[in-house]
Amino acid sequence: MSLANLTPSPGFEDWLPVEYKDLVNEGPYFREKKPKVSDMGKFKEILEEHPMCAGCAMTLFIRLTFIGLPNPEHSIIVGTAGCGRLAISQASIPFIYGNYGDTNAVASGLKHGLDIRFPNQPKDVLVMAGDGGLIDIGFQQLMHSWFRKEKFTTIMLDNEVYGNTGGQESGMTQHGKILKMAPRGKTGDKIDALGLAKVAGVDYIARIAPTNPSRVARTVRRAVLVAREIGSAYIQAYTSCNIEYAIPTPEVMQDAFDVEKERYGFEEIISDRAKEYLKEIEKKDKKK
């Protein structure tokens, strides 16, 4: 959570790839000004390289959040097993591998912890998992940080089926939905998320499609300042499985509009407290 962590040592610079020393020199850590969507390319990302499948709207909407972070010099990932750790271990910035179904219990204790060890210096935790680590097996340990109004944000990378593992249908998969491990079509209707958020109290909920690359990393950044101070947020993202879905390549972005536009339209819900707070922080960033 320092450049220490990337800062190689006396001697071994000039062996390490240039994109290695990027990171250090050209990276968006500790700058006054921070990276904008519209400035992708012109500095060192966080996640550039990655083993997804080619057009995977997940990889996409992942390197958008860490785009949005507020400082991901003082940023962790609690993530689990899913495709979305494939990328998110790859990025760089300190990465928490939980056991399957526990990673808002993981991302509390942590929470708590550094709260502790740096109380003069906010770290921003955020859990980044599955609709099948979060919703399914992870339903126990979600809804309770949210109950107890822990201060870190889940992000729920929402594709819909388990598609690390052969196909098979999660509680977030549409009602009727054939895949190779449900044949005979989703029986249930999809799990209302946004809806126990609300129940849950959730001081900061967003519905959001990988659509529109800017709104991405701003509700990022949003979802993160109240989880800082605030309390609990939650953003569900529609991040499409091309291949368990048989999407081609290159309609992976027009399946996301598609959707979008039927029943994943952008939708934010944030507590009064969490407006003031963002009204706030949002009026000092204009004037800077």
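In this text, rigid core is short for the largest set of C-alphas that superpose within 1.5 Å between two forms. Everything quoted here is computed from the prediction, not taken from an experiment. Numbering follows the first chain given and starts at 1. What changes on going to the form predicted together with the partner chain:
After superposing the rigid core, the Cα of residue 268 is displaced by less than 2 Å between the two forms. If you fit the rigid core between the two forms, you'll see the Cα of residue 22 move by less than 2 angstroms.
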The other form holds:
Amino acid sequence: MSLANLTPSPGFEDWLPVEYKDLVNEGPYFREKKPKVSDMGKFKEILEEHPMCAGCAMTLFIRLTFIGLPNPEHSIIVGTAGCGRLAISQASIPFIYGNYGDTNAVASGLKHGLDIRFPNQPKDVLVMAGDGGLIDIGFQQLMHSWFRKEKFTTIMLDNEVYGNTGGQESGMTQHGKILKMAPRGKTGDKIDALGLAKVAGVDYIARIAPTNPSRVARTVRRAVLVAREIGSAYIQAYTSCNIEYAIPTPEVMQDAFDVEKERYGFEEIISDRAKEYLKEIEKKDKKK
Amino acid sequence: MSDQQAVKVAPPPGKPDDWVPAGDLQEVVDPHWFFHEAPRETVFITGSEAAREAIRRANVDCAISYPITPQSETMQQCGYLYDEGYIKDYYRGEEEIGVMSAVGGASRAGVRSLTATSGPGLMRGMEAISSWPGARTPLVLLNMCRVINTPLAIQPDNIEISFLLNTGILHLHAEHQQDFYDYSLAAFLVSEEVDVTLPCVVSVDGFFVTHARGHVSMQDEKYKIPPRDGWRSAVPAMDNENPPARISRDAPIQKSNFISYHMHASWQQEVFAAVQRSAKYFKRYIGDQIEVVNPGAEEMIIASGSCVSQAREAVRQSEEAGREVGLVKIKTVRPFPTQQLIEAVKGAKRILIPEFNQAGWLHQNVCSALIGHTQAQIAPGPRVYGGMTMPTELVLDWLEEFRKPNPSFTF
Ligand SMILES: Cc1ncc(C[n+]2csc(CCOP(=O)(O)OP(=O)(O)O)c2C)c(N)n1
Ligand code: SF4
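Since the structure above is the form predicted alone, I would like to see how the form predicted together with the partner chain looks, so please show that one next.
Next comes the full complex, and the chain you just saw is listed first.
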């Protein structure tokens, strides 16, 4: 997208809401130097208002993801049913909301189509969906997009539960947890999605909790850049559901720190070719 | 003119450095000239081959496939067309929900998109398929009809068409190889019209048409129809070249409140209005939505697909026997040609509707179109299914029975 597409015609500007004007003048688009997490509050973010539960860690993660996008003006998000889309769809970025579980197939077709139409302009496609949406109903499409080495980023918003339908166990729920539809505790283990990504040959894999905002933004940026040039990218983010896991709102961040320490530590698994590529880019970034 | 960016890319693996995609050597021609004036040559080919030849000339950007009998033939031929450079991108998807979702994704990118399937594949992909019209994704699905399980059969039977009728998808039903060729090309052009912007299914009765040979008169393969212009559509492509579409942004649409009810309702109304608007574009390429043989006859057969051919033979044999029987061929199942049908059967006293399926979806559609507009009696058959053929004698027997004061079938 060119900034001209976003810029109101002369004469109309006065009539537009201040939010829109801010987005054009103070947004993250088309900036030589992208605003950082530490600049939050000083620029107009792509996502601000949202209808998710107060204190929901997923919202924080989504907000940071948008800050991490290397080129928001050329990014398209594919989502699906689940809590996350309530916020994602309100961002100033095209959002495809398909059927539950279809994200990675839709993103595959979309990416192929965009590559045909814009061979000179990389278009970054990102899937952002819940754990149920990706590992249960969307499992086959998730795995096959990885096997085909589709060049887009998949972000799992892993709250370890079906949040949007009111708290049922998912494939990413931990063993033994008592949740709706698992009245005697979950029988299977939490699915090792990171291991599956590794087996499928995903070039950039990261596990992360939203405890370090700059790290979230950097991880998203890395994933998107690898997906642009090298192959598939996968980020699995712990984004607790304070409602279904009964985490008091003021303790949401403490929970994130605790879970991170216990079993969700930051980890990157990067293929050699992706490492090489990131090294190049990050060297150039430093020079700037 | 194409909106795609021109770019010099390295040849694909296995191709010489000076490889030029065959599609780049074709000449883009005016669709009207292509359909109505371009010289044609007649060949004797199967329905699957007719589809391949249509696709060769259709300037397809992205084809996504998954095998199923009897469709595989065409979609693997698409693979060869891709390899030769007639199609820009092609892959085999994981299964039909994946394929139908992906082809919708490709269409959202603004490129000309194609897939094909048959009975069970269609049913598996149904959730994705039924979402295409609401997402306003122009694309073409070739549907080579076959029985839906169970008990297992892979034989022709077009029951699956009934599941598509109320989705808001445009739908043509080809009688023979020639139709399959012409309709497939028309489908792309019509589905991509701005005030249509809808997917289009072209159904054909499997085996009877896909695997049998027939005469097809085709334009030279050096021609192709104009490419899809991704900038021209009722909703913007999801390419981030426009500010985000409000349909996916506004909070009220996502909530259960009166605004969301109205939004969904008016969106659906618009989809179905667009189906109606497509009629004028179909007319440009395939003529009237119906073909009428012996207009004004007291006995009329109404049919679609390969049943039309059986009905034509019944009409001919009746004529030999000194009886005039008329025939209405329905070309566009959606939009359904209600007004034309009412006109076409004005003089009819008896209407027979032969079908290749158990449910009688065409019978139901004809009855709801004609109710209050005809005095004719409408027979619910004959119907064959599960792979059976429809002998002309069966149609003639039903006509014979129909003439009795108290025919053995009920209405
Ligand atoms: C085909 C289909 N099946 C089921 C649903 C119901 N559904 C909507 S959201 C949802 C749960 C989402 O859970 P998850 O993907 O983990 O995301 P979260 O809400 O936890 O963020 C379900 C099951 C649906 N919309 N479509
Ligand atoms: S239900 Fe859970 S995941 Fe969903 S918005 Fe509320 S806190 Fe967040």
